[in-house]
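Consider the single chain below, provided in structure tokens and representing the form predicted on its own.
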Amino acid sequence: MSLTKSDKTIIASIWSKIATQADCIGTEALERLFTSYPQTKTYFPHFDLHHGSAQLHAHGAKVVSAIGDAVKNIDNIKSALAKLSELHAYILRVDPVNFKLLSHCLLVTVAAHFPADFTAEAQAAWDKFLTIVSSVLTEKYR
């Protein structure tokens, strides 16, 4: 799967909006993840996962920062996320399905924050982009 020039333009446009609220969007996406898929909490036994916690906020910021790295390196996402892929596969041993779950929660969060901008075309482009990001992050598992 590859991104078209139009996809990349849409992704960059939406990213410019996400970047202004990155911490909030990252935190909200994680809260959605933990609420909708409580089994994902098992990877964070040392975190305070309550709404508004500093740890949740900090990790949400990291998640969105990694997405930003992928956006900035959209033509070489694999290289941009290589260290993160190794961390999640070899050290943290996160079940690969969780990346898809988080991607879905991120899509919902972005749609809720930017309903006028999150058109069907934007949703399709971001879904394709996050599928690529998830694939890169799970590549080391194979």
Given for the second form:
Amino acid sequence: MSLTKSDKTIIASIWSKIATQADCIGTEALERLFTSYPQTKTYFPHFDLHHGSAQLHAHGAKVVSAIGDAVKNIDNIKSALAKLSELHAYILRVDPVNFKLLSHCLLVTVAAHFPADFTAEAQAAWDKFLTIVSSVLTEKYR
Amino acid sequence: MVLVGIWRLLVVYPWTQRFFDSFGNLSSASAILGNPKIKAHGKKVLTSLGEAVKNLDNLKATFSKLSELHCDKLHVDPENFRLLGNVLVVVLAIHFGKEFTPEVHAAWQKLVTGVASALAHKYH
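Moving from the form predicted on its own, what structure would you give for the form predicted in complex with the partner chain?
Complete assembly follows, chain above in first position.
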């Protein structure tokens, strides 16, 4: 699966909307993840995961910022996320199944915030994009 | 009404079109949206989902016959039920925006998981 020109245009356009509320979107995506898929909380025993938690907010901001890096380097996501890829492979070792769950929660969050912009084509492009990001992040697992 | 958006499944995951070769033009989002067979089929699916909501404590029994149908006659990989469920959740988020809180979202994830599991239950 690779991104077409049209995908890239859509991805950038939706990103420009996300960027206006980046931290909130990241935080909300994580809240959705932990609420719908409680097993994902097992990766954060050291966090206060309550709504409004500063740690949650900081982490949400981190996640969306990394996605922004991928958008800005869309022709070379591998190299843009190389450090994060190593981090996930050797230190964090989050089971690959969870990337799909977080990706889905991100899409739901974006859909809720930008209903008019999140057309079927936008959903398709972002779903593809997040699949690629997920695969870059799990690439070094074994 | 809202849930008509489930046709997005065919756009977001184009390989799901494999089950609809006889439906005619599915070449673009607008083609899919305007396709009368898709509309009719969408209605069928939504009616079933309505049944699910009315029978939350009894999903496996409610979907028993449909499960057999999807296995024996339609030959649909149950993974597709999961994909459709998630598309439905996104469509709900678009429609309800802020009201689609993490808690409401989680409840719907449980429902779609239950439906997907009920539809796969009779597979053999």
